[in-house]
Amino acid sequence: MFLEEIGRIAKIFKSLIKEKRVRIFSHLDADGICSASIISKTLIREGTNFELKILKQLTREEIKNLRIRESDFLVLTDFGSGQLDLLRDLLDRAQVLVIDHHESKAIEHLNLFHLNPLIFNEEEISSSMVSYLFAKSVDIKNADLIDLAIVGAVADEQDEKWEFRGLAKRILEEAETIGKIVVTKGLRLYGRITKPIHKTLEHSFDPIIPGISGSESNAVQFLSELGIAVREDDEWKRLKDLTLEEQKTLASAIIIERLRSKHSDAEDIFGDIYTISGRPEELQDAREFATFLNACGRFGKADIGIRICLGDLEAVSDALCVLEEYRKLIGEIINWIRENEAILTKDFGVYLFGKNFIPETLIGTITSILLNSNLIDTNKPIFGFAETDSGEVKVSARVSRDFKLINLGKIVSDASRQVEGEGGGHVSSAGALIPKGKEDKFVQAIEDMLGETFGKRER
């Protein structure tokens, strides 16, 4: 039934926009940038003029600041389903076509277009995985915009362990039929193509190395010690460099530095890669594109995204350079952490308080690294808090996907009502807008709404 909508809405969206205003909003992580750049690509080739715009989040102050016509035919990716209460002024003036996958509210509405695996029952897939379904149904030839599903869902993480299920993975296996992706297997070091191998063991923080991950010299001393080369003719060695020997040593000496310290999943630094053709080199690595997509959209920088999405080789320079900026302040605020008394561990959760020195930006993504650390304890939900430039605080949560004793993005969601803020998201993971001041009073109702679910029993 969700394919059939797909493609009923597919046909209504070919024929309006022809005759109104097309304004797309979308989110500004890597799943938000292909989403929005797969709709764009669809409406280039349809001849169509249209409006792009990248936000933080859909807010209740957004949605007011939008200036609707009667015309508009608006385009939500990657957010929308969370926030139909609120667009429900919005709904009677225009009409929304909203593709997302987080957890929706229930409403319905002559103007809405509601595409989401999950009210039809369906297992989740990425927003950019239902943006190419759909741009697929308007025009069979945007089949060559898969890639930039599969790159979207593996920024999202739906690749649960590294590996694709259900409906992702027969996307995936299309994407191999018609020779867009290559699949592979090897270690899940990000930089393996582009970075030096030293480099790419510094900012490898899902698996985290232990006493390695942000640390260049750590780095560098710890190849030396496995008598790994970081230099051959005067080049830089990259991981894609290494013979298969080095490979393996490399990857017994990560696997005991990993239990060294006690990590269960120890041997979990094996995975599918995803190599892209007909991509520019620095791209081919669908989880490198990803972070490129990643550190532009939360650098403020998501123009330079779309531009790389679309086809534009000019712009991977400029992301290049962002991308550094990026790795390293992730380094600086991983270091600030451990520095600094940011963390609070109770009965239920993780709490990370990051203040004003963890950007709104990449809560999200810092609180994800952590619950693949050992900074914490990862069998407890964690929470992330930092402040916004409006004066909000920015909430972030994320869980482990083995955890399935709860739902996050309802509990985030009922927790953020109860301090007049607002909040939802996945099982696994989820995000909110509160109050500055209400941080307490949150995590209070996070702890007892986690402790009628667990007890008081030993976790």
Given for the second form:
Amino acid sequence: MFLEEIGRIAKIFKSLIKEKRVRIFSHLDADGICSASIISKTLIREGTNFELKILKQLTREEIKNLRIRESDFLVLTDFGSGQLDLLRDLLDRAQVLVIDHHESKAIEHLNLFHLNPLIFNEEEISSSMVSYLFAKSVDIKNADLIDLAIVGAVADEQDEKWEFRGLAKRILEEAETIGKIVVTKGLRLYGRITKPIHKTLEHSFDPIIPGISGSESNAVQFLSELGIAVREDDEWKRLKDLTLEEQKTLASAIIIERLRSKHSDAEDIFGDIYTISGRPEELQDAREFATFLNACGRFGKADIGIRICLGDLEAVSDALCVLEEYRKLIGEIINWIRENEAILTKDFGVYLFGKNFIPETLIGTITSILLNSNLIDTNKPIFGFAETDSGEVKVSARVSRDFKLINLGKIVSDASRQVEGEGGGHVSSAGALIPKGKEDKFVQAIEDMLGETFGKRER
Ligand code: C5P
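What does the same protein look like in the form predicted in complex with cytidine-5'-monophosphate, given that the last one was the form predicted on its own?
Everything in the complex follows now, all chains and molecules, and the chain you saw is the first one.
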């Protein structure tokens, strides 16, 4: 049904775009940037002019400012499903295609074309993957955009423990068949191409390397004890530069460290590595490509992200600069959190008060990092707060995927409503915008809800 609907809407889209003013609006994270790039490339190939804007979120305010014309055809990617009730008036005046994978309100309208696997009772795939299936239905030559589908999906952590399942896995296999992606097994470590290896080890919290995660000096010593040089030809060595023998030595040593600290799944350190062909070296690892895009989006440089997706080679060096600044700022924020006791641990949740130090665009990334760190009790959900430029408070919530007993999207949505805010999201990742000054009430609402679920369980 879902695939049939994609085909049906693709046909309508092809004829409509010829006579309409096409405007794409997309979310600023890597999945949003990949989705927007796939749709943009599709339109370029169809010879259609269009406008593209990347937004932090599709809020009531943004929708009000759209200046809709009767001739508009809007494409919303990686948001829209959760905001359909805000789009009601707009739908009376213009046609809207929503390509999304967030929880949706059941709204039907003659002018609404809605592609979201969840409303067809399909398993979730990223917006980039839905965009890809759609683009391929518009024209089979768009099949070459499949690498962007994979990059958006890994960015949204759709491949739990670095392995895709279901429809997403079928898309990955298709990418392998057409030679766009090579899948290999490797260490589940981030930064294979762009980070010095000791930094990769220092920053690894899932899998955790006891005694080494979180400590640069221990990481360097660990490598030297294994006889793996951290520098070669005056350059830092990266995971990618290790010989097969060195990789095996490193993997065994990590497992031994994990066994020594009695990890139940000590050998669970491997996962699928996706290597993209036909892209510059820096973008060949799908996970690092995703990190580039996230950095660009969250730094207000989404245009650079779009350019690298569309194959503009000159944008790669700009993206490298953005990534460097991004990593530096993340480091500063983590230090600030440590020094300012910004974390409050309550009975059922962990709360991070970012005030106006943590940018609203980074609070989600920071809560995700904390959830994979030794800085908080990772057995509880975490809720981060950051003040926005418009005087509200952005909330980002994350919970470990092993924590299957709650639906964070629903909890955040209910708590937001109690404080006159708006929010929602997925089972293990959610967000909201709430009025400033309502943080305590929001925290209490969350504690009450979680208490109802877990209070009796003596957690
Ligand atoms: O912004 P953040 O990354 O924390 O958002 C996590 C999830 O919650 C995203 O999938 C986002 O779309 C959703 N969200 C939402 N409503 C908001 C903010 C975020 O549904 N106001």
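Superpose the two forms; the largest set of C-alphas matching within 1.5 Å is the rigid core. Predicted model, so just to flag it, every value in this text is computed and none were measured. Numbering follows the first chain given and starts at 1.
Large Cα move at residue 255 between these two forms, threshold 2 Å, rigid core: Yes, its C-alpha moves 2 Å or more.
Using a superposition on the rigid core, decide whether the Cα position of residue 143 changes by 2 angstroms or more between these two forms. False for residue 143: its C-alpha shift is below 2 Å.
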